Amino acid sequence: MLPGTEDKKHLILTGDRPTGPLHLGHYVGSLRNRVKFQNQYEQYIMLADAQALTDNMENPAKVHDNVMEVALDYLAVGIDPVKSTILIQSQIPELTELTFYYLNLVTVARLERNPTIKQEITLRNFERDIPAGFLTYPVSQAADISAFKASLVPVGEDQIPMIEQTNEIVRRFNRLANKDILVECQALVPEIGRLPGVDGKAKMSKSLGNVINLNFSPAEIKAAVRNVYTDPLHLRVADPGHLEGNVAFMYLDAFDEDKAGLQEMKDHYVRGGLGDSIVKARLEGILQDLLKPIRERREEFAKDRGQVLQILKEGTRKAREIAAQTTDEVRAAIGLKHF
């Protein structure tokens, strides 16, 4: 739930590693409320690069192009960089100062016990050859959150570990600088958390290639509906069908605005005689319409680059004034301040 509304005493950080480009999963679990956000709070939106270094370092190159790809994605989806700060979080080096400092306050036992980082160790199968940057992640993303002394942060579920122990960073600092300097932050979970990929696996990653992105073009749309996973138990037209794990389903819930006609079809395919192929061609439609205007204005906004890198380098300049401020604090907090 929102605390509150319309209330710009609240400060939202939130942000992507730009490793490729956005998809619908994004759309669902944070772009569509960043829009919303920005018109009810302060918002920063982190163009997260450095991080992405931490499991990218060999091709940095990637990284690099996807700023601008992510950035395009951004501002077509309607994010209005005078009502959202629009970051590069890597030319802000005041982030890579506070994380220096915040590392002296969190054991490596704590960092390999925090349950998101333990399961992105997994999913990379890193075992033991971590990279000390990736596991020390949650160090970074504190000196994130609270450099912008943020309040609120969009997380998925499964970063609420992240979120919690930057409050244990902050509360450890403040107790050390025996005042308040650093904001203690509040998870906002969405509504949605995630979609499935296409193949019905958990989650729609880019590195499963299973994604719908923004960007796509009608036939790639068309292609990749066609491929989505529903209820291989519904073999025959006639045969009743399952909605548990049935993606395109899962799909038309968070897209489409039809409720009732979408309870309708639910329950028809439930007691059998709807195909597969009458769902697929209702979620084509609904994301056709979706994402036409989304690609068209992309299109638009990528006629001029230099315009749209005139936006991150205002609001990186932007937000780099409010992590000197806090970076500032911290140091004479703990005596750094020598002239």
Contents of the next structure:
Protein chains: 2
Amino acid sequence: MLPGTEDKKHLILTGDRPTGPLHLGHYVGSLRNRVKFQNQYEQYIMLADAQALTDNMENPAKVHDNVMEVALDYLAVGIDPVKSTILIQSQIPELTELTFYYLNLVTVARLERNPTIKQEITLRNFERDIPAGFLTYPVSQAADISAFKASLVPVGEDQIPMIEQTNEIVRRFNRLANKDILVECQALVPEIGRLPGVDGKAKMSKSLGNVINLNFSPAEIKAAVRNVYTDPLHLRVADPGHLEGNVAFMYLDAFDEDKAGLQEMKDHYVRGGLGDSIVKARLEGILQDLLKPIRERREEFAKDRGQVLQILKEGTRKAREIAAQTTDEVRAAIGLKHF
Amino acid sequence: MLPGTEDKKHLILTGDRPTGPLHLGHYVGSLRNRVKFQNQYEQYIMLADAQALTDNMENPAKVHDNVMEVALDYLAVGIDPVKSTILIQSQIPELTELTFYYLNLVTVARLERNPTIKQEITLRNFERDIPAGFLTYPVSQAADISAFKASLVPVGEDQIPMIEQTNEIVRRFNRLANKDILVECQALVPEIGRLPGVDGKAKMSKSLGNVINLNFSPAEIKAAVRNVYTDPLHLRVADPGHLEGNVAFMYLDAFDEDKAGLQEMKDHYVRGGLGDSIVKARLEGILQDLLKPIRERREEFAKDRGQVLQILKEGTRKAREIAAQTTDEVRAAIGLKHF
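Now that we've seen the form predicted on its own, could you pull up the form predicted in complex with another copy of the chain?
Full complex below, order starting with the chain above.
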């Protein structure tokens, strides 16, 4: 049973680090779900700019500017600010305050054992030069989640240790407070796994140039699809093709709603006699159709950034009220109320 | 030349972790100086309750209650809230926000190399179970100092690495911001070293029972002086006595203003023919005279704790204004202003 079919309405906290434009990977992995979730749950979407600084301190302008860009992406895909609360993390200082207190509830050794952190440290070549803010960012995530008393957190498989860390802190705090002030959360892992880059690499990233951004022009989409990795053994049209590791078909699996037509095409491809160009033409058509209205809505919203800022301001105000209430309860429980 | 004789008036940040009543060690090491400093400098005195939680999370009530007790000690020794600003750390959440950002400017390895932290970890038997908040507390200190743009920080010799860590963060931040937003500080190491416990142990602590609290009754002072460690070789009055390691004389050095009289007594003691009881009687008289007005002022202030709370509220309000201004500058420099 999916959570949320019970009586109590779940609160979802989700979000992104605003470090670049959102792409199809985000669309499949989270954005598409959020558009659905906003009708089922109370949904808070956080622009995690403060967290993005943990490894972008040398380039804060990038983070700052992408707050607006990512907000435009949100609105473009159909996240409705009436149904979802969009907030800017850094504008809710209570989140840093909770982080500060929770740091006392976690040992350094425990943070170092966090598999997600271990992996990311390797990925970033930090080794011994790990910024303290990077090692401690699971604590900051625990602050974010618990500040809103979120009960559901959509995460990838690899982020599950973060949820466990959050719940450890929640339990430890409640035990100290001798009262259930904070709320444990559960991970909501999407059914569809990660989309690979158009080049077939597992990791999608702007720097690898293997992404299709939501705001790509028709020409950019065309060019990107032309580069989509297929089957290197499929040299002639007549040859039988392979589906494994074939990015064109992976993308079709993710975006083609005509499952029967897609199955026919796959059979034909495997049998031989179907050229890559036909597969790619189908994919391109689907992506152009998918991205056109998103791009157009984005352009519409981008005409009035003042209005978008107003949406963020209102969402942040509403979110801050909740975070401030939780922080107040936390402070009282650990003897930090005097006036 | 002592700092502060220049044109610009220095700002001092000092304070205590409110974990127990203040004692003669505090009086000699810091309180006495603060009563002088408040006439020379702009002085902020912080009740570091949030920092005290780094190793008292299991007992927050102790920290909470000692905020008032330590404030009473301050007022009792002559800290004048008109001249000095007394503030409660936890009531200025901007300090946690700055800590959060500064965590990105320090590596884990750098924190682990901090000699003060290393020593305190040993002292507390933390080993691998170091709470993250304990490892990162130099960053929190950097936040406190820089929030007020303090230029002078009175510390013991052993705390100098903390000041170095603060200045590293300040320089790193200013370089990132490309602007001198934060201010480097200098350590102000008191001339008189630490007072030992009455039992001769280097560390004074309530749990060792070797302290003389500022609020001790005359009978408690008498009993404590009776236990003061002297010269174990000085068995008979006629025997020559030794001054090294003799706590009675160390205390007299710290509190006896009649230096000539004291010198005479020392000579007599070394020569032989002077009993410990006479030395202790002199010491007791001096301590009774020193502590009587302190105790009486303390009792006076303690009659109206509401008024003391009002002093703390006003000091905290004033201090928060400064911290908020600095935090605003910091936020702007790292791209965290949107509205």
